[in-house]
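Presented below, as structure tokens, is a lone chain in the form predicted alone.
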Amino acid sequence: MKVTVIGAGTMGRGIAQVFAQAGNSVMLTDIYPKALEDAASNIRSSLERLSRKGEIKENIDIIMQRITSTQELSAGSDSDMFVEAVIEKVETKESLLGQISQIARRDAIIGTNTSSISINQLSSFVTYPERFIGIHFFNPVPVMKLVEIVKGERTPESLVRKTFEIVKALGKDPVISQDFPGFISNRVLMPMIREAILVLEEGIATKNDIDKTMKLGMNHPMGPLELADFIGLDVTLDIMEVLYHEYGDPRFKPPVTLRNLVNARKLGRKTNEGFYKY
């Protein structure tokens, strides 16, 4: 199967690559050169980690030939499958996916890697949206198991099916969500988040007992706050903004200290600081 994945970030070069491990020909994109650059010598490292562990036993070298990396979205124009996987604002996956509908076969699968914007508005940008899919990975995507396939109004069983087993060749163990905001995952974990950003700002506890709570407490592998840095602050808040404006209920509205953070670039692991600094 040849598989076009748009945007090479940390979840797009992921993504690539665990299509490649699995055999299929990738076509990494990227508007940024610099992008492309950077994704393949993190895919080539991520590789060699997964290697040394006894993870994987094909040749390295053999993986990367199969990831080709081109700034031209028309070079994936005979390609079996798109993932797209920039970031998460609809007037830009909007733009992105009426380009892919453009180029892309009639029976090409169109699939979006949103953790939150639903399925439905999305598949309106698309030609033909009965060939429109969600398909949410989990960040790092080579390691985390889990894949969230999301079905709109329009997505036929069928195509349902054929994503399942897609998934499950890649190793990745699917389950099956109907579309509504956040789906299952972004549903639950965020308002765990937001409470633990007010446990903080209340000064109930610092942020190092509130995360140790959840590590020891509910023997989650990770506290809320430091999740939160994982996944990066901007991305948590544009998911929290997005529930907030569709339920409309304050359970989701993103506290203040989560604003402060991101609107002063502290995002987290990806820019040394966070609710912590690394």
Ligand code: CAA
The other form holds:
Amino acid sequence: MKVTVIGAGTMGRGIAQVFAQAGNSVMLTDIYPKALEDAASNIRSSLERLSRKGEIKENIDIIMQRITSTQELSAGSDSDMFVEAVIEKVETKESLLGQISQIARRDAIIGTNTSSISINQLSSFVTYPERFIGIHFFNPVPVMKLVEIVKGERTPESLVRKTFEIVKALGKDPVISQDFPGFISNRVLMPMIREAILVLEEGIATKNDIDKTMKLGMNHPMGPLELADFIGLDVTLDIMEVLYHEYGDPRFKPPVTLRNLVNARKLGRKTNEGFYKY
Ligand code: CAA
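Output the structure of the form predicted together with this ligand; the preceding block shows the form predicted alone.
Now the full complex is given, and it begins with the chain already shown.
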């Protein structure tokens, strides 16, 4: 299969890697050459890590050769599948999905890795929306087994089944969600992160003890505050805003502390400071 991944950020590069690892030919596109360069070296080091552990047997150079980096989206016009993994802004996705619609074959699958924007809303930017579906990966993509497949009103059952098989062939374990804000994962995760921030705000416990509680008491690999830093506090805030706006329910209301950190550009690991310093 030939797959075009649009956006070479954290998620896009991981998605490109897992498709290439599974033997697919991948076109990785981004408007920024630096993002493409960084993606290539990041994918190589991730593959080296997996190879050292014996999780991949194939030669790394052969996997890397399956990935072509380009700034030209049109280079992927003969793709069987497109996966959009650009920034979570409706306007950006609108313009991009319009461009993909123009170049994609009528029978190509157009997927979006959105974690919070409505699939139904995004489907209105795609011509022939019956080829459009949500395919939500988790960070770090090469490690996390889960993919949420999100079905919009206009997504046919046949496309859900086909996407399910494609995801399984990547060695991932998919779940299927209807198009409701936050799907399954963020609907459940965001109230937990929010509650952890409120426990901190109310002075009930230190950040270390809050995270320790969830790590040692519930066997989570990361505590909720550490995880928010890992996801990015800006992304966490964006997702909470969508949930709060769409459901109108205070259990999704972004806490002030989260907003303050984002306003101060303390966005978590990527800026070396969030709830913690890195
Ligand atoms: N490529 C390849 N291997 C990687 C990797 C990568 N990018 N990142 C980590 N690994 C591997 C490491 O090699 C290591 O392997 P071994 O244990 O076999 O040696 C393993 O993963 C663990 O890595 P580390 O030892 O470096 O660190 P860790 O034990 O702290 O694990 C982690 C890191 C996998 C990120 C773990 O902390 C974890 O699972 N955290 C939770 C992640 C999570 O919940 N992600 C979902 C976020 S939500 C999201 O993405 C969606 C959304 O919509 C917000």
